[in-house]
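The data below hold one chain only, encoded as structure tokens and taken in the form predicted on its own.
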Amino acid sequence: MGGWWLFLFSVLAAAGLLFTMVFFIIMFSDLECDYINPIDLCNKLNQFVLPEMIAHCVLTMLFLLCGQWFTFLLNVPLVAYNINKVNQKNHMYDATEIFRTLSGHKRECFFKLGFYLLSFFYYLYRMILALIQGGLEVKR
């Protein structure tokens, strides 16, 4: 059974990951009101592609180490997902295609903002109850 630490580790990695969309979505509108040019947009973006797939896929890696069997298969269908687009070969921005696929990368982003903030939140209920829960067997 997973402890407090694998939860604590949780929360920040989601933390890490809910701002790497939001700067996404911050660099996209950039894009879209033509403060940046796409060139310049997909040089910064592509640098946090390939991180922020391998931190959550390491995050739920942890997961099925330690045996937390309902967050494992919580987070099993966006890590299948990213390995799909890394098969796929799809992964990385193009300069010369971003405005034809930028809706569908905008999509994406707030999707897995969602994701990434609804997680923050379950992981932060979990480490709370863990470590209540270890306060209890403690005073036993």
Contents of the next structure:
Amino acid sequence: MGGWWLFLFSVLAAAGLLFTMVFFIIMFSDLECDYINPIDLCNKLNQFVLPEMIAHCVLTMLFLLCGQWFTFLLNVPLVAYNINKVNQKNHMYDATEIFRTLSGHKRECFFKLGFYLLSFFYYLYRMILALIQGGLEVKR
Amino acid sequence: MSAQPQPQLPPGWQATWDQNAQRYYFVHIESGTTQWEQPVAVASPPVVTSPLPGGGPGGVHHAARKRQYAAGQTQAYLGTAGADPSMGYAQPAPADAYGQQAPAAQPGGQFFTPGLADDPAAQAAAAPAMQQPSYYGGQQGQQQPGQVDRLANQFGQMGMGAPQGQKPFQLHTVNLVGMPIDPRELLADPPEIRLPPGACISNNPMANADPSYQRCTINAIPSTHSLLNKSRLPFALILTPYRSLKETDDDLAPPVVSDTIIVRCRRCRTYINPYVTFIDGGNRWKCCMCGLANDVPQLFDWDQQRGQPADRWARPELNYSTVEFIAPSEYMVRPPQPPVYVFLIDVSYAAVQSGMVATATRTILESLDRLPNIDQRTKVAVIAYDVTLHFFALPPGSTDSKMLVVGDLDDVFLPQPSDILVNLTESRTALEALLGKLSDMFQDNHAVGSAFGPALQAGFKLASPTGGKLIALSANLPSLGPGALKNREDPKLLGTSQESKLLQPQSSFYKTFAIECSRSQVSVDIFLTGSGYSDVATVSGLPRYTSGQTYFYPSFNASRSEDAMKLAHELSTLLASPIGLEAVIRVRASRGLRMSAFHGNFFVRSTDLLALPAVPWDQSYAIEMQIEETLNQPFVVLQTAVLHTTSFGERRIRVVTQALPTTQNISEIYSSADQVAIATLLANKAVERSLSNKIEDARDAVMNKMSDILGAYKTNMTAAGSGASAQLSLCENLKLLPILLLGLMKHVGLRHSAQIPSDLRSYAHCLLTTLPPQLLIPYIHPCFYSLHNMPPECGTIGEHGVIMPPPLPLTSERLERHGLYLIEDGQTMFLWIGRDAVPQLVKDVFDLPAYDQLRGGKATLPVLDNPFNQRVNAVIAKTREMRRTPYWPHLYVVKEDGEPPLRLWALSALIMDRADQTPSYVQFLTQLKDRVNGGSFS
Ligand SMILES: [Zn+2]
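For comparison with the form predicted on its own, provide the form predicted in complex with its partner chain.
All chains and molecules follow, beginning with the one already shown.
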């Protein structure tokens, strides 16, 4: 299972997540330059925290349902990390602590950015592979 | 610093820099005498009896002449210090300073020689010589000894800088093991700040920050991060920029720059201060932080009131480290808002029955005149709450109020748009009538429950358009509407690793609401008088982020007059204190330094900007710093600016400037470390640690820091190096740090115990993180006095008010079975009485026939007609007022064989003793020594 449509969807999802992370990083550097105050920043970012995690989780489940074991395993660590954060209730940004934890948040965002970027190209590659294979099968 | 350019001197002389006078004085090495005048090559006797020989130190004089503008005290100083006829001091000016009516002071007497202060014989010789006229006059013969004393004191004060100056930067290493502790040394000033000559353009002694406003953990800044790291000392600033003034001392308010000429660096926005340099003939000034040359505005040298040129050197901002600028409208986001006070008063059954409502309303009523209201703009509102909210319409001029009840707690609204928040002056009569009858109105209220959260929201709705202060009094755990809390106290968790859960907030409401408040410039103060669990940990989040304060009165009952007194005193002090509204604090530092972490009650609004809706008096903030680049400059400047609106509607900037030398020498770092500031910082960090991790981790962190410092000191500064040593060495100026940190680890907020309710711990945390050093030090290292055998002058009025007995080391070895002792930490006082106290003592102090009749517990001592009773009462009264504090400590009478909990509580203040699970001071030192010898430090 797992035709090109699955990977087309994942490419789009990864692109979406990628942009979310870019947005987060831009917001953090705005905070550092004092263009935005921490209260507004946290209110804004906190709207995106859970959707981002859910989107990633759904994508991972989709791989599981479609039997893409390898891709699924690639994503499991991040899902586990997110679930752990939610369980400890520190997934939301706290305006009173933001300056103390800013470097950690930035590191996390950069890591996620890199991960989504790699995922994006990997899904793209898999999509093209699936398309070519599909094309070959049709020809045959 | 060691390479100061010294003036040329003839052989046998040595020049030493005097910090206080900002000039050199000269030591004749052979005779040990000192003088201000520069000696010349002509062999002159060490004590100069004729005015300056030719070729005197022109530079110094030039500077001195320029500085004649300085404050009166400086002139007096110069007048007695260097009698130079060319400066116009030839007339018998010093006569005033000595307080005698001698028609002509002897020429010899005019000269002040610092060496005299150290030499009793010389002093004795000098004093009569100067006293001569009145001595033979016979009239004032009886006052003679007093005058000599005063004279000696004056000499002593003037010579203060000399003893340290003679031994520059010497590091005194002491062995902590076996060293006696003298608690009086805790009151000493921090190590002197020795700036390089010429650093300061003023010679005003107030040109560098007073430690009560700002102090640094190290008074000589290491020039590199690695050097700081090597010393292991923490690097932080302790601020109390908005501190109260003690009226009795000559404690003056900071001078005000009223002409709105605010000169700041274009690049780094530093305010002009005594550490800048003027260049280009005074037309430009060089910033002391970033080095940028800025133009001096023309009006800087212009007296706008008189319309004539003014003396630049007389400007307060060039002479005082702490000044206030009156800010023009550029410094305002909106016009200055009036002070707003919204009182939220719990009127539930428990609150009324405990007498809290009656006490609070009476206190507010009596404090109405003391509320800051100079320009009659102050606004006040009263909201009473139980299971519903009761608003009061107070129309101006009316003598009656109308009560409006709102029962919808989930979506709070104001029942009418006007007349709830009213002008204090206009609606005074209605307000007075309301406060007078509020307690009676709810006398039969049987409502149980507390809509604390909705009441806060209602208060916020009233105050948020202008900003202001919410003063919330609560006698219950919040139980209704948003912000409702569960009683989660679980005695099984106390003393375990799970305990810190109880110290963390259980609801996010108080934090998110606090952020809303901070944004709208609303500050919240909370008075908790509940008899049961009050969840201080959660509720205190509100004052924490809105620059307020939590006040806690466990099992308050106003029928005990002491309880009512404490609440009334602390509430009225809060109401009477001037507040700085809409404040922000920013600390700037020389290039290479960065503020890295902030501790205290405020909201961090940007990387280095602290937002305080209302700066309270006497709250302290700790700011950690990092050395990011090598510091090449000879000294660095740290400047705190507090922009605020005064209660009389003026936008002001309070600027505190502190200059500190840099050094590459690790021994200077140690010898300039400030143990009080270090303990204050570590108290803040320990509390933070105990909330984020475990209390145990916090204690470990304190212990580790202490052993780190000791280990680094041993490696770097002693011959033992990294080998084992039987000694535990530390420098003299840090020798009390171990006992302060032991006191911190044994404090209610941190000590290992399964008996401390989490409310008490949380309240202790609130205090540990907000008290300024002058209150924090007694709080972690209490004062212990023996009263039954105090010297006869103690408890009587002396030169500086009531004379206190000498403090004792904090060990129960000092408790005698027939004695009477006072142990106090600024929050609580224990009057300890031994079981074999003689009946006469009991009779004199307590007016009771014998020890058996005495009851332990909260008490007020009777005032009796016998000298000992009056002296004890005087000592207790002095203890309550000797520090600048809003707190009114309770007095507990503790009998040696009385109730165990009270006895143990009192004994826990004696921190040098071994207690249940905490080591004695000697054991603590042994633990430290083992760690230092066991570990390897580099
Ligand atoms: Zn500058």
